[in-house]
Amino acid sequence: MVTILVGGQWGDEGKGKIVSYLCLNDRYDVTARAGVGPNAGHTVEYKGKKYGLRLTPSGFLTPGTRLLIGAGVLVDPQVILKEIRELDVGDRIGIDRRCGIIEEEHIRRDRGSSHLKEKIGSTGTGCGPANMDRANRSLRLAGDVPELKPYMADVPKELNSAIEAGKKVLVEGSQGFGLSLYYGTYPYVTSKDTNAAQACVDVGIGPRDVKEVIVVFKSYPSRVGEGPFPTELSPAEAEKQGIVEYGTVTGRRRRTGTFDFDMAREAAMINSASQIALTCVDYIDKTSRGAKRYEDLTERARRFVDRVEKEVGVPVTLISTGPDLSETIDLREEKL
């Protein structure tokens, strides 16, 4: 069995708490990373301490869980060889040895481009560069790094064996929807597609293996960078409502706004949702945080609760209430 979970706006919303939710709760055997590379992190809280992720799946936390990084994936090594020491995963995790490789090289030039720095607002981690020399058929790949070697995978093998073995599996997107270099605010977007089809090809899995679709929305979207935002706040009013926040690789302070409706439903109708995850419902109302039942969350947050389901048309089955694993309402059981 195959869930897919992917972001359904500009990234941020919350993904990497509600993998690791998925894996610590459903004990999954394998979790594999799509995604573009290291210019997307995943901020995962468990019993008070906090993990930032840039490449790792986010199921690392579940004792044995395989942790794959599928072929469509941007490797920087001193990113992963990094994640691997100071997670103390290298005994099960696994790089498929056709995923491109970051050189210096595509830093500077991420970094030294006016276009991409300035105007597109890239995060300087050498993904777009690197996308390009994929494509002019350039890039080194993973299997010609020695310092990699140790770490060899064939995920697509891998991953279908799993699934004819009738384990359960994992995969796990990076960005978001508003994103995609095809469906998202082109040209402020990332390198690649970032949305559930894209997820299949990039660990090597066929869209016949996938029973679950899982997009992830934040109560209050937002995004780091430049281009367009239509529920944006001002930074005066978000602070007023307590919203401020900062990207997990760029360290750059994110914009901020209201729920976008519209962009939801477009986001469940090209990835096929099946499920919601909604996370930072705390932030509707602050009494509702921690909440671990349904009938625990305040009136005011059940109504936007029951809206979002309403109009996009997808049940709201797991409800992120808090920062911590813990703090997380799980309704698969009642409408699944």
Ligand code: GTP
The other form holds:
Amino acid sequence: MVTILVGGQWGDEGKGKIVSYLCLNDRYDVTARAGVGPNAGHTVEYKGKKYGLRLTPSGFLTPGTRLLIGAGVLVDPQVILKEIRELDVGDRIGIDRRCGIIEEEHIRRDRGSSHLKEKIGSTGTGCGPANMDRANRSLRLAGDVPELKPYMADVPKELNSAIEAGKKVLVEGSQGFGLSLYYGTYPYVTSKDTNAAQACVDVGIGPRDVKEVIVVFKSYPSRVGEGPFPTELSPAEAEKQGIVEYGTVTGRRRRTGTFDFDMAREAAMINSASQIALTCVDYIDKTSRGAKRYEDLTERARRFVDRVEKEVGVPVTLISTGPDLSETIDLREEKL
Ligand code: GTP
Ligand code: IMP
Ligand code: MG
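Mind sharing the form predicted in complex with the named molecule? What's above is the form predicted alone.
Full complex below, order starting with the chain above.
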């Protein structure tokens, strides 16, 4: 049984938190990372500890869960080897031998290009130039890197056997709908598609195996880097609302805005969303912070959640009211 989780805005919707929550709560056997590469920064907060992950699947907190990185994901060996060491996940991580490798040269090209760094506002992590080399068929693959040898895996084979054996598989995307190379705010996008169908391709499974598609939306969406943001708030308005966020990877201040219902409907359609996870509901109303039951939300927060469900036309099954995994309202039993 496969669940795919993707972002519905411009990334940083809180996918890392929701994936970790689902994995711990539902005991997934396997989590597989899809998406672009180490331009992502997933934050996971659990029991007073805060983790910032760039390549490791966010299911790492669940003991025994197999952690896979699909062939569509770019790997920076230095980044993944550091995470493997620090999180002590060497015995359960598997990297597909066909993952593209980010070299120093890609990072230099990313940071040295005024088009990428200044006009687009790239994360400077080398992903764009590495994907250019992949399309040019001149990129080195993970199977050619001796340091990664202990972790080599055939991700599609593992996933398809797990599916056949009836195991639970969670595929996590990175970035978000608005950063898709095809459907996002081109040219202010990342170097690849970021939607659920692409996530299947990234890890090597077919669409018929997917049972649920969860799209994560943030109550006040954010955007780092350049590009249009129709519902953007001024920095002063955002501060008044108590929303000041900085990027996990770049440390840049995130632009923030109010919920864009048109964009959310389009994201839900293109991803064939079956569920919505709505994060940062505590930004709507500070007194809702940490609520664990729907009834504990303020009326204002409940009205907002109900409006998202109604206007987007997809059930809101998970509500996040704070960064910690415990700060979650899980409505799946009632709504599905
Ligand atoms: P990318 O993969 O880079 O797109 O990131 P992501 O979707 O995993 O999100 P990221 O962790 O970069 O950003 C979300 C931020 O919001 C993190 O700092 C989280 O700890 C925090 N967060 C997640 N859920 C909530 C919530 O419900 N309320 C509040 N206040 N913060 C939250
Ligand atoms: P690149 O993917 O580094 O080339 O960056 C292209 C655009 O996507 C820039 O606007 C980045 O800020 C944005 N971006 C890439 N990855 C993320 C992410 O994980 N979260 C938020 N924005 C991202
Ligand atoms: Mg992030």
